[in-house]
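Take a look at this single chain, the form predicted alone, given in structure tokens.
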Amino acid sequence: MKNKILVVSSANMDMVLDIDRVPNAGQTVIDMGSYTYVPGGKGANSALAFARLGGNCTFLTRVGSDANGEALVSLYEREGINTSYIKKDESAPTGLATIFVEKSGQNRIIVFAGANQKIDTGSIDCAMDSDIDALYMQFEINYDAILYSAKKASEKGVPIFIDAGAIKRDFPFEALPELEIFSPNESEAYEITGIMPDSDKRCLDVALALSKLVCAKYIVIKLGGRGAYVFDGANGKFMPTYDIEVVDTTAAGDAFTAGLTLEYLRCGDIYRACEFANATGTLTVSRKGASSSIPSETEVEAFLKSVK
């Protein structure tokens, strides 16, 4: 099978809050919402979309030897996901990440990174000599596992796609080699460049800074209900997305990117690729929940073909 997709990146278990709004500083509020525990980590999230959607994935992850990450490992392997290189650590817990929906479907997320951060070379290097296609990373994991991970790829001659949640302005682009895809969302983007990429005039200069940043082929900016604006090196195309009644954005952006980079895999064409996106995300910001809300290949397809 192609498409073979290794993903080195975060693994969490979230506690999601749902809440009319979130206190101020200072503030106790008594909120009649409810809470619950739903694997998440924008890694997971994105393995669990590229196994959902038709991909074949391969998920490199640390998780802490507790009942959080056995639940997440038994997931991953129901899901189809192969998890050879995922490690247990004793000295760190399962990452855990804490997320606020207000009833707009706004969400506000804390991590916890535990043995997100614990990602080792070893583990990189074995996974590195297996038959992958394309390598995708986020930055919810130790700058250096990135790193090492970009340049074993690069050597190899692997596609390497970037998703840039949780990214911050410190980390160091310029020993990043040279990427397929780079996606920030507005607000990363902004983290990134100090641009907040809010008109037509506003995202090309972003992704004009941010390709004086990051060698990529394409620059996707996730711009949420806008849809998405994708750079090309020379030119600048916003791609709409669908209307639909935002439940929750949590994992919605994973998501995207998942798709974003599976279809283009699959057919080349990112345009093409950022409309199949589109509809990922779309679907998916339609539930409630991160792993929970990613839809299927079949359903995005049968989502596109109502909206044509």
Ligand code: RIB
Second form
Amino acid sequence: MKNKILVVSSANMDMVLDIDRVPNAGQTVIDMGSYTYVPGGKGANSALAFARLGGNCTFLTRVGSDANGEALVSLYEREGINTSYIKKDESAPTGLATIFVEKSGQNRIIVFAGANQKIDTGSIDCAMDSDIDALYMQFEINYDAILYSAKKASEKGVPIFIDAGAIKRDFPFEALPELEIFSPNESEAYEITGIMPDSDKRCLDVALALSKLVCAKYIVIKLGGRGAYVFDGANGKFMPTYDIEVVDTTAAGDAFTAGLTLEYLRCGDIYRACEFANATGTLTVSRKGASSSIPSETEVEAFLKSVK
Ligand code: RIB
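Since we've got the form predicted alone here, give me the form predicted in complex with this ligand too.
Whole complex next, starting from this chain.
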């Protein structure tokens, strides 16, 4: 079975602030909500999702030589993730994300990248020499690491899956080799193309604009509560998601794309993979936090049975 995934991406400690509303510029707001520290980072959330959903995951990231770095790596080990290629950086702290969660479950995130920006090509060379079925990445790490990993995977004939989390318009898309799946959410799609995928027609416009920049077999646009739009290079199809009470949307996209990638590797069917991913994302938004909200394979399969 194909399920050995190398994740080259970010690890953060998340400071999650439950707030009534975000302050305006120059305003001080006293909030009676609560705050917690939860392991997060787009890459780590996806790596944990791979491990919990039945994948065999190797996670390459970089943390600082600090307490947060220690706590994160020991969590990955407890979850059965291979951490052999994670280095502790002496010059930069572990990544930190400040996440404001409003009553609606909607979030706003500021990431202090820290050691995530220091992933080196030496670590990538070592990880790429291992036995892997897929490479998976997002954009919270240094561009050099993304481009180098993609080049090595392509030379090795390993399929590449990219979630557009934290993408910025200045990314040199033309330097990427062919991808298997490229998956942005609505705001990432807008950041890259300048078009918001808020109607059938605009989803197709976004997919066509993206396919001029990124060579991918499938473009999968995450549409939050509306589900996802799958574009195969010629045609697009909406894949509706499931109704659930939204508690916190943090990590839903990371879990969705991990579920999509893993199930696609296992069955080769993008639409079945998208159903599995929608269920994974749905369960994630029904719970609080990043790593704490990601479901197991058993939970996803039980949920899919319950909605059939
Ligand atoms: O996608 C959610 C993640 O984005 C959070 O866990 C935070 O660390 C940021 O990377």
